[in-house]
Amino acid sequence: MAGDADKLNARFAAGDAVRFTERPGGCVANLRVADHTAVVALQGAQVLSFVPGGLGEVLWLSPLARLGAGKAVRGGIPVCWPWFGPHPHEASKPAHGFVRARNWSVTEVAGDGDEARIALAFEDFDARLEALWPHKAALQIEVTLGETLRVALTTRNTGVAPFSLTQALHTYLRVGDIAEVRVEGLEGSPYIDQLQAGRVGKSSRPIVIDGEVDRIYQDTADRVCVHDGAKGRVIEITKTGSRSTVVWNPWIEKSVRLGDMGEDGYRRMVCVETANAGRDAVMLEPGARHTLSLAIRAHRG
């Protein structure tokens, strides 16, 4: 709503390090630590921009991509919770879950010179999300910048019963042409192929993407290099609390299907998702809780 930026500068503002502003259809906070900028939207707490200085755009954002719209943003961080994918036992609840759409509160903000932090949760847990999912939890996100962009998500079972969740950073790195990308860091580790029925398929090779691409690897080291050869550059991502890595790219015909990749959005993107995915579920006990974090860097190579 208008004035929201105003009430959040009022209260969280930290000089020029974090700022709000509205956009349509909602607000979202600037980041800045010298010429490093972030974007986060309060929106599901989705990081929608990473510039690290004179590396450009780290994240893809579809050019159709909207705030306030009822449906998660198309590009950036998306927060997949509590299940990734469809649901798993009724396909009429939302894919990735139902935090995605819906506005987190902040809660503390901080800028220090070498970095910039803002933290946002949700525990709004009404009675139209019980029909969704029937337990409680509170969520917490922590997005931090400097030279490197780290994005922590941690949940605490507020419950009186253990639950399992799956979970993602659906991270959306862009890319000068897609033709020019090598994914590195996943060889030797199996796949889930999505597009095969759930096959399983291991390959001692890079990824290179000429085609659909939908896998959950599983059993995965903390590191992935994502080598952007059109412009000439490196991104790392390293995680915690995860197994799993998601390498998605819908290609041609399913862009087409989901109606707001925009045109040729495919050959700019990859998605290398941080994730609890398959069967690396998560069981969280009473009182319990369990952080998904990722850190994403970007240099020359």
Given for the second form:
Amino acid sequence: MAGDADKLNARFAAGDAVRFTERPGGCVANLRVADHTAVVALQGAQVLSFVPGGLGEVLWLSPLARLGAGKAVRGGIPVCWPWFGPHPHEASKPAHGFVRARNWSVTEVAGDGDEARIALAFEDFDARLEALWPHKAALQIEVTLGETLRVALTTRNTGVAPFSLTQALHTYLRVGDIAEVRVEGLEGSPYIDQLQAGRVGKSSRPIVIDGEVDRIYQDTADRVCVHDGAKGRVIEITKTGSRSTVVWNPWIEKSVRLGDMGEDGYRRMVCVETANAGRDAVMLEPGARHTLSLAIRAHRG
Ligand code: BG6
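Same protein, different form: I have the form predicted alone, so give me the form predicted in complex with 6-O-phosphono-beta-D-glucopyranose (BG6).
Shown next: the complete complex, the earlier chain at its head.
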């Protein structure tokens, strides 16, 4: 019997631009154009890898990450939706919402020599999900690979009542050594310090990370640069439809608690998350839509 990957390859036939393969626990789409590659899992519509030609892997993925384990995969770009972080009133509901651990459906693939693209949808708000979130929505994610990787998450309110939404494209960036990393672009933006009971802080300096960091920057500009001294590389993230940026590194003790960061994972990653979180929630009227998008590129520097 044909597996999911075979069926998807037969149905979408996008040649070398997008090929589906099976991995233990789930199916992934492999995007390729020129010498750039990306991998997108159907679970969570989660980008797992982005390698712009000659510049090495840009995303961090835990060596312990497993598809199909019924929980989020640690690394890549998890989609947090329709709430960011713990549920605002009910601690028993899953952190960062429920779409990151569920399978999405492929709706479109395309490749034209300059770009490779895949679109996935999540629309199946069955009775079980209603207990978690009593609204109706259609979600679409589009991942486009070229020299730059673009990810766009569109939410449409298909119900009869307005709802408010917090969300993130929770990007794990791979770095050579966290001790030589500088995050620029958030200077002067107020942040909610999640490690200090939500105290508000502000700094005029680029961020350096030498301990646990968990901050929701509000009213952020559309561009953040991660300078990675050890790799001699700069990763630039630009965004639209997002007013918050989350910067997160669990450091040592929290890594032990999380259990899936790998031995020295915290030294090799930093999350710069394109978000609408905290007071930057998005309100959607029936029929209205909102797109949260990011573009990531890397260059030597
Ligand atoms: C970050 C949050 O976005 O995600 C952190 O700011 C959280 O507080 C982290 O610990 C990881 O969350 P999870 O649910 O993927 O372990």
